[in-house]
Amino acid sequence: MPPDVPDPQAPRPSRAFLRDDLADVEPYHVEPHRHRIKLDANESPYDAPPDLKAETAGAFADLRWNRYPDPRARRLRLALADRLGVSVGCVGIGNGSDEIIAGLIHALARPDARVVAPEPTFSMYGILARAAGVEYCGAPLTPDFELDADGLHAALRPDGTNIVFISYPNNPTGACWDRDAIANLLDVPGVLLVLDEAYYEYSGMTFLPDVDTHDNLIVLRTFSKAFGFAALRIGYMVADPDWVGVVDRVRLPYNVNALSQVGALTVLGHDDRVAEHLRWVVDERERVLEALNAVEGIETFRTDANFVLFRAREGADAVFTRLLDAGVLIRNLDRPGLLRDCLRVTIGTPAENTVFLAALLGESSAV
């Protein structure tokens, strides 16, 4: 057995100090498969180029590296405050956007609280719910992956505070819901509506002018999908300077290092090499939407994502170890309910995008 794997037969002495509702949570887990394109993750299939790298590694050579990095990450709050249209007050910069929601959350975790989220979604909502303490409810989509209003209502706690979270686009299904049935929770006494807008880039669709007129309402962006840099963690929070406060009551002193202050920086200043990579992505989904749907046995759901979640008549499974085999790494979504024998691909290079497709209908290619 691996030694960061512990033996399940061992004495557990956590157990007489852990809380008694985390007995059950699992460590969240990525499988190691073996691979030689990797299409599983969301991320941008383009790294940052050699002259960007070069310049990052300047900037954070010329710093002093005995001091900690600045608390507030203030030169980067103020260009992204520049780049949005908002003060500077509005912008709150975390370790990933996971460290922003798990900030929300432990912040708002009194004992009336619930968090709610659209089912299925991005995993973390729930599992950062449950380490906080905080109740957690799911509210399932219809079968086509489309928001049921009615159901997310219902889901809601009449007699306390709800913190609901909406992926946009949703993570796993790549859809933007409707933005009436969405906008309509802002109206709803006790509710602080979080969307997630990790996706924003490839979709274009935000709700970020109407963070000035609610202030129930926070949005979550991130630097880790379109811009390429999932290394360096770095995500952000737009919302009224309130909610900056109060997740900056629980953050962790220093929690963004200086190599990712800088590095987020200098990709902001070349708005063009982002550019031309979210083309080249949103070409190749055309590309690997219209060769999917052509394919015998195979759903598509919509998409306005860097993904495309997929259904397989013959199983999950079997097209995921096919895939596999060919060395090629994607999501199997397999589960009980809604994700039955579903798919995720992250939309690659076209050279791995073209390897992928040939995989699937079990061909040979090459990259």
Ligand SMILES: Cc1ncc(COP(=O)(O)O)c(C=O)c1O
Second form
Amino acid sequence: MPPDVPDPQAPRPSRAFLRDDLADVEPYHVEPHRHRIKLDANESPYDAPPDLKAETAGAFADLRWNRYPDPRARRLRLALADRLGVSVGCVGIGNGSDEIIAGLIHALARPDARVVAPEPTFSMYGILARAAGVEYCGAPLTPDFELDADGLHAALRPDGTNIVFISYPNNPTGACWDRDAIANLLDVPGVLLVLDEAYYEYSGMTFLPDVDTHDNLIVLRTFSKAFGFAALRIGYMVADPDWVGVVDRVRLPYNVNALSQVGALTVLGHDDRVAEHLRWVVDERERVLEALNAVEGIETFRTDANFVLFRAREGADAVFTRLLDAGVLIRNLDRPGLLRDCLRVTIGTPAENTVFLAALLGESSAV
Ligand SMILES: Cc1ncc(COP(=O)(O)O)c(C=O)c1O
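After the form predicted on its own, can we look at the form predicted together with the ligand?
All chains and molecules follow, beginning with the one already shown.
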């Protein structure tokens, strides 16, 4: 039997088949670290309440498991369309918003296309562009992580198509950038603007109403963050139905499984629970931000999301290791350039945040 992990020295049977431009691509990797408190992936710290899980499980048990799920997730699309005040044809569902990003790039991967994004941002835009063999161009943010509108315009390809991804708020830096600077892109010929609002529920800021008036705008949202449904993998797009049709051309037929479809429908019926969890996280964000700002040698950046980016004068590695020794896992983003000595912490429960802050200061505490 071949080993689970390929021997780096051994000849690779795939080499004659694999696309040359994928040969040195590293598969997406999440480093396994031992931890008690997980504040590294911008998830909600609140699991779905038992009655909501029971309702989902009950609805799933009532389905026929020998049948494929609804390939168009129509009930879920209708529920979302109703909630958002758009027609059902404007809503497309993905196995996480990652899948919609991949589908869009895949379907639009013309030889004259370019994927453009301000950087640093959500890494999947670049990774998926590369996977599809599309040119990718990152336009650097300013040193305080604001949008450099001129730099972004300069990164556009003048003679082809541009798929511009804006994470709003931006992951990992945290803030929603100037609305007008972003909206200006909608008037540039050859630009499709994809507004990734994965953290919308925390920011309350959106481009959704602009979908009505701009057929070159796609808004992406997800159930993985504020809805606390990361395990179920549900994301959605809202756009002119033509763009939903574009993704449908490359979408696998049963991309969203039946459990995820009923789970998402169930949680949509429990707005009050989502709103309560959201309020707790936003209150905690202010407390954590204030506490971080009081720490000597820590610089924070403004945030509209459920995480905070900060820079540590003593060095990101030292902070990361000290926290991990205390059982707290955050994200070490340290790399040369704008993110030098930067780390990102997801807002957890009040008790988790207290342990994080104590560990940051080198104090011991129990959760
Ligand atoms: C900006 C942004 N977009 C999309 C995603 C992916 O979300 P999903 O779980 O819906 O694939 C993430 C996840 O961290 C994100 O930060």
